[in-house]
Each structure stands twice: as C-alpha cells, then as structure tokens.
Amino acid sequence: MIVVTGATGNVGGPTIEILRSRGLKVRGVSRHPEHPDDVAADLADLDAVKAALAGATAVFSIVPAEPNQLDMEKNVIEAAKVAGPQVVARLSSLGANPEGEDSVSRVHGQAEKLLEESGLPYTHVRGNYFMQMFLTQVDTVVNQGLFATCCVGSAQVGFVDTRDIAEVAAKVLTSTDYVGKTLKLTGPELLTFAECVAKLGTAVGKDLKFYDMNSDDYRNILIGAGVSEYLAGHIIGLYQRVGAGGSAVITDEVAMVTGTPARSFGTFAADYADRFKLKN
C-alpha cells in the first residue's frame, strides 16, 4: 500500500493517478478526499495520521504550508515509524536549508533534517518553482490580462512542471534505489517570469502583461484576497529568494529518474491554455 498525503494537491493528485494507472494500491490522505479509496485526516492529529498510514509500504509526505507545518511533519514521521515503510519520500523545496533566510527554505530544511534524523529510509524530492503556480492567477489572467509577482525582477528560474515531479515520485515510491538521496527537480531551461508570461500569452492567443510589484503592495493584495499573514509572508519570501537568483538552477534529474526529458514551459502553456481563456 502506497500512502500519499496531500492527495488533492497539484503534486499528490497526479502522483496518485500515475500509480493507480499502473494497477498499484494507493491510499490518498487529505482533509476532503475525492476518491473512494482515500481517507480524511488532519495531519495535525497524530492518531488520525497513524491510522491513515497503517500498512504503508511507501509514503509520499506532502505537508501544507501552515504555521504548524513542522508539527505535521513530525506526525507523519512518527506515524511512518509505526507503519515501517520501505521508503518515505518527502516533497521539499529546491532551496531547502535549515538556516535559510526565508520561511520556505527554512521550514523545508528543518523538515528534511527531522526526516533524516528519524532513521526512516528517506528520499528528499526537491522541486524548483512550480509551473502550475501560474494557475493560481487564472482569474487575473482571464479578466485583467496580466500576471503579477513581487521582487523577482529579471531573475531566471528553472521552472518545473508538477506532472514531472509526480512521475519522479512514482518511481521513487516503487523502488529502494533512491533511498538516502536528494533529488533536485527542474525544467529544461532558465526563463524569467516575463518570458513565461509571454509564452503563456502566445498559447492563449492574447497579449498578456507581467507586473512585478514591491513586497508591501503584493502583501496587501494577498491579504485582501483572503490569504493568511503567514502564507503571504511565505510567498513573498519565496519570491525574494527567486529575485536573488536562488531558483536559477536547472538539472537533468527528471530525465535521469524517469527516462523522459522534463517538460518545457511552452508545453505547460499549451496544455493549460484553455484554463486561461475567457469562457463564453
């Protein structure tokens, strides 16, 4: 039994689809399960997590960015110790660093350290900035014709498609070949956000604008949209790291693990173009 937490997310969801398409038994874990084989559990509830991971031969730990994230990480680890899987893969960030300046890198670095110190057979699956994060601004793109960030300037990024992360995770969860390894996953090219927005505009068939604002204005927009103070700081810290060049990295590790080259941003834009078009 392969157990995937964060089952309805943009990495957990496609990972489960891949595994089930191969006839493997999978249990997804989320607060609001969408599949009959999945279970509901709050990762902050240790007993619920232990029940969700019971019988797991492999675990893919995907934990949400919330103020108690490290507590939830610890619960998954404790539950995995009881279950005794052959591998515990954890979705992490390319910039993971326990002493990182931004909360994204710092929390992921500390969570990686907790997993390493647990004695469990771990694999860190570090992703660069997700291409699918562009989907969080579908309404803005459709209604205003723009995509906005803060603090990134002209920094380059090795954007990665979460479908490629899912393909890698499916390999990791069905083998012990990657135990003890840290996989750094990126797309095949370095692009700026402005270049990505231009590619997305080409795919959609309209001229899109890219707006890079200051952190205070962006924070106000996020808070106004209902984003928590914690998550707003999390997002802005990530963008500041991107702007400082922290995501200007490309590797060939997607291809090394899966045997297939990582998807380009152009492919992402073409595949998701309909999502960014005004519906009649």
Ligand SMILES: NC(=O)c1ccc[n+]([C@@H]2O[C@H](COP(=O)([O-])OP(=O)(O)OC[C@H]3O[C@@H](n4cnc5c(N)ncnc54)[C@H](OP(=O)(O)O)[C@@H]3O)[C@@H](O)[C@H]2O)c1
The other form holds:
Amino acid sequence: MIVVTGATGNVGGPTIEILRSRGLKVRGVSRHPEHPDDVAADLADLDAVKAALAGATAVFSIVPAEPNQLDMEKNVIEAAKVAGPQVVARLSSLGANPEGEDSVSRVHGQAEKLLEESGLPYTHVRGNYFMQMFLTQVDTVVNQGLFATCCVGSAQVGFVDTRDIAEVAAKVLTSTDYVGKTLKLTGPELLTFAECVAKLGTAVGKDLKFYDMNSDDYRNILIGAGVSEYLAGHIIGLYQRVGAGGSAVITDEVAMVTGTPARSFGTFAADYADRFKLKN
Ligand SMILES: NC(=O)c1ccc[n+]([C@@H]2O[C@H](COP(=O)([O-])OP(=O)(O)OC[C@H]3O[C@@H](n4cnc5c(N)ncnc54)[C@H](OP(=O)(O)O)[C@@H]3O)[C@@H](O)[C@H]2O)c1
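Could the form predicted together with the named molecule be shown next, to go alongside the form predicted on its own?
Now the complete complex, all chains and molecules, led by this one.
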C-alpha cells in the first residue's frame, strides 16, 4: 500500500492517478478525500496520521505551506516510523536550506534534516517553481487579461510541471533505487515570468499583460484576496529568492528518472489553455 499525503493537491493528485493507472494500491490522505480508497486525516493530528499511514510500504509526504508545517512534517515522520515503509519520499523545494533567508527554503531545509535524522529510508524530491502556480491566477487572467507577481524582475526560472514531479515520484515510490538521494526537478528551459505570460497568451489566443509589483503592493493584494499573513510572507519571500536568481536552475533529472524529457512551458500552456479562456 502506497500512502500519499496532500492527495488532492498539485503533486499528490497526478501522482495517485499514475500509480492507480498502473494497478497499484494507493491510499490518498487529505482532509477532504475525493476517492473511495482515500482517507480523511488532518496532518496536525498525530493519531489520525498514524491511522492513515498504517500498513504503508511507501509514503509520499506532501505537507502544505501552513504556519504549523514543521509540526505536520514531524507527525508524518513519527507515523512512518510506526509503519516501517521501504521509502519515504518527501516533496521539497529546490532551494531547501535549514538556514535559508526565506521561509520556504528554511522550512523545507529543516524538514529534510528531520527526515534524515529519523533514520527512515528517505528521498528528497525537490521541485523548482511549479508551472501549475499560474493556475492560481486563472480568474485575473480570464477577467482582466493579466498575471501579477512581485520582485521577480527579469529573473529566469526553470519552471517544472507537477505532472513530471508525479512521474518521478511514481518511480521513487516503487523502488529502493532512490533511497538516500536528493532529486532536483526542473523543466527543460530557463524562462522569465514575462516570457511565460507571453506563451500563455499565445496558447489562449489573447494578449496578456504581466505586472511585476513591489512587495508591499503585492502583499496588500494577497491579504485582500483572503490569503493569510503567513502565506503572503511565504510567497513574497519565495518571489524575492526567485528575483535574486535562486530558481534559475535546470537539470535533466526528470528525464534521468523517467526516461522522458520534462514538459516545456509551451506544453503546459497548451494543455491548460481552456482553463484560461473566458467561458461563454
Ligand atoms: N508551489 C511551488 O512552486 C512549490 C515548489 C516546490 C515545493 N512546493 C511545496 O509543495 C507543497 C505543497 O504541495 P502541492 O502544491 O502539491 O499542494 P497543494 O496543491 O497546495 O494542496 C495541498 C494538499 O494538502 C492537503 N492539506 C492541506 N492542509 C491539510 C491538513 N491540515 N491536513 C491534511 N491535508 C491537508 C489538501 O487537501 P485538503 O485541503 O482537503 O486537506 C491538498 O491535498 C508545499 O510544501 C510547498 O512548499 C511548492
């Protein structure tokens, strides 16, 4: 039984789909399960996490960006110690560093350290900035024809498609070949946000505008849209790291693990174009 937390998210969703399409037994974990084989558990509740991971032969630990992320990470580790899987793959961030300046890199660096120190057979699955994050602004793209960030300027990014992270995870979870390894997953090319927005516009058939704001204005917009102070700070810190060139990385590790080249941003834009089109 392969257990995947964050089962309904950007990475957990496609990972489970791939594993199930190969006939493997999977139990997805989230607070609002969407499949009959999945279970409801809050990662903040250790007993619930232990029950959700019982009998796991492999675990994919995907923990959401919340103020209590490290506590939830610890709960998954404690529950995995009881279950005794052959591998605990953990979704991490490309810039993971326990002493990192921004909270994204710091939390992921500290969580990786906790997992290593647990003695569990781990694999760090570090993703660069997800292409699917463009979906978080579908409404403004559709209604106002614009996409906004802060602090990124003309920095380049090796954006990765979460479907490729899922393909890699499916390999990692069904073998012991990647135990003890750190995988750095990116797309095949370096692009600026402005170039991505132009590609998205081509796919959608619309001239989209790109706004790169200062951090204060962006924070106000996020808070106004109902984003928590913590998550707003988390996102802005990430954009500042991106702006300083911290995500200007490409590797061939998707292809090395899966045998298939990582998807380009053009492929992402074409595949998701309908979501960015005005519904009549
Ligand atoms: N965005 C990026 O570019 C990027 C890059 C590298 C790494 N990451 C990391 O990726 C992780 C997030 O993965 P994702 O984007 O695939 O997830 P996501 O799309 O944000 O979805 C979060 C998932 O976690 C579940 N969840 C949320 N709170 C929960 C709780 N308290 N207990 C149990 N389940 C809970 C959600 O389902 P319910 O709401 O139903 O519980 C959902 O399945 C974060 O650690 C982030 O730092 C992100």
